[in-house]
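Listed next as structure tokens is one chain, alone, in the form predicted alone.
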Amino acid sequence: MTPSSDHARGTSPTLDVAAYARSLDCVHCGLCLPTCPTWQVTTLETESPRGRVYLMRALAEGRVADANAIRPFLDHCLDCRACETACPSGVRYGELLESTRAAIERAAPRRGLAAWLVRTLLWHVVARQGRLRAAFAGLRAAELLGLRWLATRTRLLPAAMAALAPRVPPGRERRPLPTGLHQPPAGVARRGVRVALFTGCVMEPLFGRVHRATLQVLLANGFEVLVPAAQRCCGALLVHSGRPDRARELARANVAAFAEADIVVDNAAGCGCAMAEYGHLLGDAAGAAFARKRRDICTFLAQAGLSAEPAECRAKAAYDDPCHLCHGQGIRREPRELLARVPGLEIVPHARPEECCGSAGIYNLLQPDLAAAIGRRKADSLVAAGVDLVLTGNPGCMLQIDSHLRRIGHQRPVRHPIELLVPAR
């Protein structure tokens, strides 16, 4: 059976032929179920990868007439890709899910204020760095005026959402990296390698310290660093929301902005995973070429080797694998190898290092109950490990883990691994 003929006439939100063919790789063995965060919470077949593949296939074959009947189950998926790691058949579940979400959104766009607000924020604010900076400046002013406290006390802002909302750093910490070419300091042996640094969208205003640490580590280790002024958001949140058309605009802008770079490094797992799939997203040679030259910062440094010794950090730390790093990109060993170079740092294992924390872009805002259950499980695992410090390589994960540790009264610093690789001054 092939996708329904209605799809060709544009009246039914079904999968394209390639995506449908990928759905046939699933043999419904069920090995994905225990790895799926939503199945762990609900134990419902429709909240598992296997169940969702069955629903998406039924939509493609015309056995489901109303896409809205299955849409909630697809919305509940975090797109964490853990099922891809577990799958013995090599099902490319992420591509299948994103293709289906896009098909449904094209045929039956979401209605209502919430849907309009998400589309507006993702495209007109998050995807435009200048507006995003202005938005965070406004949020910072609101915090200083006590409006967050007032909104929580008057219940205009639900307590659960207030707990998730990050504290906006002061202006000096939100400042963007200077664009252009940065040279290693005098006295540092140069590698003869120039890398271009991708800065993304929310990492800058929320975790500017991570960008500054990334730049400092690269320069201290002898690399020239280019920060292109014309770069844009990676487009991951738009792809996950069923808007690959918008994401392609951003991807093409990034391909052009980094055209002269031989190596592009990034420090956010979600961004890196999205850019690694630009060949698939854009469907052209330029997108594929960009994907081949991008590197996760830990992978790049582990392969190149550190020439500058990290500063001492005497602490017990747990490293938590971001989903889009371990499952999406297959990167597990490199961050741990680099952290082993930090004097005084003891890496302590915990029970759930590769399970999703429940952040998944803006999932924790759109699906707060499921995200809270998943986040609590992650926080409990980290607390049980008895660590002083939590390390992870994605801004959403950093926010979610910090939020849930605070909610259970066990606050620990949550840092990016690159922050511990900064050399002693």
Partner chain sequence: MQALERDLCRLLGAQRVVYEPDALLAWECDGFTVHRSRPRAVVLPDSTAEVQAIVRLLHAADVPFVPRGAGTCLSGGPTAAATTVVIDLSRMRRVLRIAVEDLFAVVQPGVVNLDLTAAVRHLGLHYAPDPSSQSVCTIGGNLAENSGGPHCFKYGMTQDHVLSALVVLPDGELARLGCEAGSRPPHALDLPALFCGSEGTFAIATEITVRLCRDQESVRTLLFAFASMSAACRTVSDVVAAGLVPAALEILDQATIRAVEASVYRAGYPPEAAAVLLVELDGPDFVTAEEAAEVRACGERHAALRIEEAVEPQERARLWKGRKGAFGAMGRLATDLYVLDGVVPRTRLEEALERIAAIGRRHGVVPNNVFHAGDGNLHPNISFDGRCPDQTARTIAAGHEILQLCVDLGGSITGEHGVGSEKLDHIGMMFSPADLDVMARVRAVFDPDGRCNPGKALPSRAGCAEVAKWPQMVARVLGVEDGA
Second form
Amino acid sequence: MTPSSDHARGTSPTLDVAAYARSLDCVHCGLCLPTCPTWQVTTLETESPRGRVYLMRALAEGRVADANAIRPFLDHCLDCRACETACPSGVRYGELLESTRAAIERAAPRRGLAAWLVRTLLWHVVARQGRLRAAFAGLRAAELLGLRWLATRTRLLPAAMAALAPRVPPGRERRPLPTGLHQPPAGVARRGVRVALFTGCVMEPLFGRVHRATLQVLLANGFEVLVPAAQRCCGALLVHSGRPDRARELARANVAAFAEADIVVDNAAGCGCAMAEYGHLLGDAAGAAFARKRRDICTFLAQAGLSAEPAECRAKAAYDDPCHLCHGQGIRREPRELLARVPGLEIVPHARPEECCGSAGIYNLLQPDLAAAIGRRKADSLVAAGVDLVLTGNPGCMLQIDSHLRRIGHQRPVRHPIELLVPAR
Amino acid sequence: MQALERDLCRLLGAQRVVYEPDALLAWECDGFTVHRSRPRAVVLPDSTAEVQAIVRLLHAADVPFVPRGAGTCLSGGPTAAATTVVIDLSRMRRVLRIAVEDLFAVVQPGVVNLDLTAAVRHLGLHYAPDPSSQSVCTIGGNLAENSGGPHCFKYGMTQDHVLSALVVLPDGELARLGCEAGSRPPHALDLPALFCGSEGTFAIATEITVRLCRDQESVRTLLFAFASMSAACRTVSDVVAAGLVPAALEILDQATIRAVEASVYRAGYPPEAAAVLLVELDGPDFVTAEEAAEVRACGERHAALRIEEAVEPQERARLWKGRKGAFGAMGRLATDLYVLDGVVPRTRLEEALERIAAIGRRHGVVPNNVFHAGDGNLHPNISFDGRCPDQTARTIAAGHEILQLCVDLGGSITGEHGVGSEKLDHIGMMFSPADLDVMARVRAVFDPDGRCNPGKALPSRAGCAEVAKWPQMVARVLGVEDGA
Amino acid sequence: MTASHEPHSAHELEDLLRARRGRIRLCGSGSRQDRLPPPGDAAVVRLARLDAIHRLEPGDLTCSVGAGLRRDVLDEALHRVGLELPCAGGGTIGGLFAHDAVGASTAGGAQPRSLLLGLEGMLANGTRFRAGAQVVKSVAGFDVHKLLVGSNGRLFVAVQMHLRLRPRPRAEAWFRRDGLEAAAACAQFAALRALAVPPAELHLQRTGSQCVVAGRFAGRASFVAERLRRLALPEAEPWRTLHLEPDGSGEVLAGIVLPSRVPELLAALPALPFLLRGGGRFELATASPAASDAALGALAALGAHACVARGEPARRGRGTTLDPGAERLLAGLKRALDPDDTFV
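Let me have the form predicted in complex with the partner chain next, following on from the form predicted alone.
Up next: the whole complex, starting with the chain shown before.
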């Protein structure tokens, strides 16, 4: 049955039939509410998965007078998918949200400076590695010249945003990983397996050390590693901003860049999750084949088994599940198994390992207030656990957690699990 | 924006008042999605003083209101008419006091049931009533509905755990019901017991004092799979006849087992079984071990296909997981779900289940059963497509007959979900106009103007209670009545 | 001259109430009448003939009985089928609930209100009504039947009552410790209350400066034996004292207190005879009305509630100050259910 057309209004976007049918799976039981970070900080039904599904369904049924009135509630969603983990009816919330966001964007494209800026940045800078590198070099220079301080003092930049803006590491930290084929060092038993490494967009300029650690761990464990030069951004942020068309362009480029690889590994949960859905995004066999051959780095290593003993790390640490790993890909056990192999490392539980930290792509830039409240919950939970090291596998989460720990005066090192798997020299 | 909304915004700030019509759609219904109505506004107070201030404004403006928790009610309790303001208490979620030696806690109404247990777990305590929605439903909502749960058989309903409540009456005045030491001062009536289950039609509780229970040394969960429903029921009878009082006795039928096994709440229940029985025993370790042996013997006598026993918390949680997610998992079967809540005397369970199946056949619907066997509290779930008027009408008709059957067998139309708006047409099966008139008089003591959750729990003209009017009901279900 | 009536059936009662003008004092077996103000000119209506066991369903753990049924008669019938009504108190079943004189027997134990599933009642004008249900679980309608508990027959008549039952424990054993100092007795009482499975019944009595702690473990034979052994409690005769008797011109206060405040209570009111049950209900004997008033003040300061249960008829029911909002509701309920103030 298609959504009722009797009620359709000029401004009311229509969902495709499949997306509408998915909204009907919800029986309004509410088991998703406590898992939703935006509900936790607002307790508003409109900021809960159940409320959003209900509004999306009402929209499709033509019962919403003005789609723009409910748009903020959909924008506030972190897309963390924690609700899917909790849903007994199996509502595919993420797909429903993406379809609805795209339908609203089609019917009423966003206007205004902020929307233009986001679109421009995502498409013309973030999705183009050369420009992204140049942008970060510029940011670094600005930081060295004291411009961040100046911008905050002169209130050009809100203080909250300035505090959140990532600290750009020095140039040697940002240098790209050499492309091409890397061989394991002499003396390492080779496995005869070649993997291709996906490097993505912001991980390189912000956490170049994570890429170098990934390469080092793979080589030390006897894998050949290929870093294709032609790869591009995964496109996740464009999908979430209601521009699947542009995301598809990037996806096709990646499918081509990795055509010869049998296994593609990625070390950013968000990128991995997006690429796992290339089949759905591209709607073709090539996309599906790509999705099948990609692996999260921890899952890959846990399955292959570590042959190189990680270096000792005496620390009490918490592992925080990135949403796109635990809810998006169902990966919870593997990173913990690998971390259990690190000598000296004690992993302690904390209260909300599977609750989103509020980073969620560029969410912390678009929804600074909600992101700050959600980030605060995460930081409080980690501090209460009394840890001196935080481990999580996504660059956005690393930034967000780091900045919120600093904000409450409890700075702690935040690392990607792969960084702890590097063997001692 | 009207004057009232403006006053509410001035009182609470615009962030905590919702009056935009499209946004209000999200508050149209609770877990009973057949009745829908968009409220006039939603307000989210933070404190007793704010609730009082809101209620005073509404009193002055003669505007009705509905208190709401997490909106998981299954009988339309917190659904608000277009003239009504929803007072959403979910921001009031602080545990105010924990008295370890005296075994009670004082909580705000928005505290989530399971969060209270989490807050006292390190003290070796827990809050006993455990509705299946306990990870989201609130203590305030539990108090309003007198919620039950699997562990009622041994530990009783919410009513048995409420000692006291501070309530805001519909004129804005405060009243302290009961006392912390034990619900009733010796020279007073048991007001907390009366208040519990009043479905939000008396007043708004803003501080609730509940009993806490000590964790038992050992908890054992047994799972039995049977080839027939009657074997499961007879096992329960044998357990009760043996004088055992398990903490819980739960049965799921085959359709429910299969729905659960297809969901994220998969628990490893054997899909070929006609019924799964969960029995939980708690107490000193050697006692639960001895009792488990007796319970096992009962199950073996009725040719259980499989028996599993778990003591470790993780394993027990796995056995329970399917039961807890059963309602939501039904969403997989069709777009809508009608959850019934009838009670029959436990000894009539088998007969009731057979007759319920026959009613289903007659109306061309399939009632799936998941139920609290120890209490005789049935939850026949009928999956249907609400967009199809014929299916909806047949579902409602079957539900009506099932509830009549429960009453005919000496039971009740609702064991723990409440009357709400859903069962207004059924309450006449149990109570005469005179009975309802006495109840209406009691309600009027708290809410003389009828502004606190009007139109719920009792038929509106209780003195001359209407007989269930069939076509009118179907019309309401289909939304024809409110012009939607 | 006080008239007295003893209806044999609900019909007779109904006719009586419809015909009757003037006030009425409800009475079961009469065992608790000394706790109420005197009936004055009110006619006494005794319910002792409404004593049928209408229904007893061992498999359902429920029964329905006439309010005038004597507790000992019901117990005998229940014991024959291996069941019990897990609360203390004698007289008639109706009186037991209407007076609710002893409360719960133990920490977290069943309060009488939990055992009353429903009833068929009658208003002062003879209108019959039902509330609650016959089954162990029902949330249909408001729980007007729970208003019977502690109503002392001043709201309505309970005609038939639906009760929740429990399997009778397979074994039980009484214990008792005598000659304890107050502090030691309180510590023993608290420790027993704090057990994950506390005794099924628990009592603390102070006479002079000496205290006794007594109680009963119930359950499987192995459990009962293990408890006495592990806690090194001496086995004893069953404890029978549920109430204190006033002395001469003295009074007895009945109250409820948080267990954690009991040591303070005993210290604040030294030497007064005191009887405490596991559920927190207590009785306290005073030497005079003046002493009672002083005690009520001290009790209120401890967060306890109490009232005069026995003593000068005119003073019965006088107690600690209740919350004004609750007072308003209590008065409203009396007006709503018995508008002519028939039941005294």
